[in-house]
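Have a look below at one chain only, the form predicted on its own, in structure tokens format.
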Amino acid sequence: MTPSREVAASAVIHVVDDDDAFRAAIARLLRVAGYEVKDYRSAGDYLVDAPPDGPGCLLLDLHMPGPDGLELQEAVLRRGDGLPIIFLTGHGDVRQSVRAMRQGAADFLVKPVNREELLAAIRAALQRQERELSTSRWRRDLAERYATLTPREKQVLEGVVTGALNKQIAALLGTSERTIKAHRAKIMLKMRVDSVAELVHASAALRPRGAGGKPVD
């Protein structure tokens, strides 16, 4: 798993660990590997900074004075940083690792961590972030396309994605089958899709996860 060259070149790795020697060693290793690194002695030091903008990931010690790694993870989620988190710990247990992973951690590594294992975890985390950002941009683009539809076109779209025939949609909306065909053509053009299958996929992506009903305007 390898992120794009652009992402790898611009990624910032944020290291939060109260062990000065370990933090310095990790930072040096990552810089040699070509990454930009920012390091912090505590969760509070990290949170003082503005939320990071751009590709990167967070290497986070689990046990620290003050807010620990799991508490920082929760704060990062509330703040919406969007960084994948890799936990590094010498004292982790199964319960803590399960909790971290359930909250979306990208990986959970035990110190002393192998260089190649760490770099592989970072590459996987950056690839995951790149994939999620790409999906987010795609959904925003779909939402912009959907917003260009007229109210009637949105009604027709709902009929199409539920599998209704043109004549059924026409009867439901009190119009002609020819008019429905014209609406469908405009919908396909505005949504920039080439098939009903693509249209169904796009419509599903606009709905809140786990929810039915109409796409979100």
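Residue numbers count along the first chain shown, from 1. Throughout, rigid core stands for the largest set of C-alpha atoms superposing within 1.5 Å between the two forms. Just so you know, these numbers come straight off a predicted model, no measurement behind them. Compared with the form predicted together with the DNA:
The rigid-core alignment places the CA of S136 2 Å or more apart between the two forms.
For P51, the Cα coordinates differ by under 2 angstroms between the two forms after the core has been superposed. Residue displacement note: V193 has its CA displaced by at least 2 Å between the two forms (rigid core superposed).
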Given for the second form:
Protein chains: 2
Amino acid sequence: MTPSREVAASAVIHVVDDDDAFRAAIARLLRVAGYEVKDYRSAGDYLVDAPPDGPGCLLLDLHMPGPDGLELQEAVLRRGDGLPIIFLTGHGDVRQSVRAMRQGAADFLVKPVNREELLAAIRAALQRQERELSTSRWRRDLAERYATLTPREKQVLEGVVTGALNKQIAALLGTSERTIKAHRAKIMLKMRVDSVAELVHASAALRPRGAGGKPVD
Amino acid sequence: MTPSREVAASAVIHVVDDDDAFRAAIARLLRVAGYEVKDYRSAGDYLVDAPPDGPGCLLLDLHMPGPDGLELQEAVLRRGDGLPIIFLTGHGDVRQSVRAMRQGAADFLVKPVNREELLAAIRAALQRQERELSTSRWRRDLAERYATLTPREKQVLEGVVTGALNKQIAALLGTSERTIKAHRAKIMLKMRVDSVAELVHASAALRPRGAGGKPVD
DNA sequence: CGGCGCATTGCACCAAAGGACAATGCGGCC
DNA sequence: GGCCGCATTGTCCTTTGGTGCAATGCGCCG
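Could the form predicted together with the DNA be shown next, to go alongside the form predicted on its own?
Following is the full complex, with the preceding chain placed first.
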């Protein structure tokens, strides 16, 4: 699909703030700094568009009519836009900052914000995103492929990544070894991998919390 | 080494605060809630002791003579105590809270703190630690086993988890397939796993950033 | 020097995985 | 009813992986 272009489209900063004047000022500042800027007057304005998927980040105000910044953050997380979020707000209160950070915000700044500080925060956020971008895209692809597996195939996959032998999986599912082989072949095709190792990697990446391990002992 | 005892030694809350009265009050409150408490008057008092390794968490004041809470946090991270840190401070300022959270604090509360809120934070922190504890122990074990591999075996392992065939690994290392088989057997023994799947899991857990994936396409 | 750990291999053999070709049964959908 | 996706199997054959047994060569240490 995507012809691998490394044209490094300059990062897009998505600014969501209900204060027109402030938004304009920030946009100008960021453009001067070399970023592409898209601005939105409300959470809804941002959410109606399809999730952007290039490099970039979000700059959110906390207090806004309609859904506020934190709510928008949750929505963004749910939707899975890959963008890191920087909050930029007038009356930063500790509780809110803690909540925002705990929900994965990249930073939380308080107006008035020093120009250098803002740019530094953005640079950090973009850098962080760059690290996550490729892997998150990869995960999305995997999830798509996984979704094409039939229920039975998912069961077999489960067995395979557990290290079970075909005959064991067969016994477990109450079918024959031959059947398992058939499913396995299908799985390898659908998941687009060509080794068990890759399959294990892939299915590990699919599990919710990447941290998990197997203290099975 | 460690005889697996599941005696669930009640969690220890380490309270570091320079305010004697406050410390005493908190300690009392926590003891009543069923926790074991150790209190320290300063960062130094905490750091001189060996890092505790049972279940528990840290409750830190931010403003203290000598190293302050944030500095103590850094020291604790460097030292690798496995304990989650909750900040509890009088004049919480957003910048500090953000910094604390970014450095991995479990929570950041502002005095005066609601009793329930504090206990909830502690419960959450302990729960979080519990999750991390087992996997971090598991990783440590893996690292130990990995360390026993000879350089050659590590190379072979690399190939195996990449999904390479024995013959390919052999070609890569310039030896025979038989040799690879020999190494593989040794690896499975030393790493204490009995399937390639487990091996892949294990070696993935060994890599620094657990997030990593393979956008090898 | 002799022992030890490590890397290397050969041969034979068995077990497991995978591909080829083919076929059956079931439940939905047009 | 006929087509299709999904699950199921069978047989046959090839490729890989894994083991047992045995042996060689090298560098290091006491």
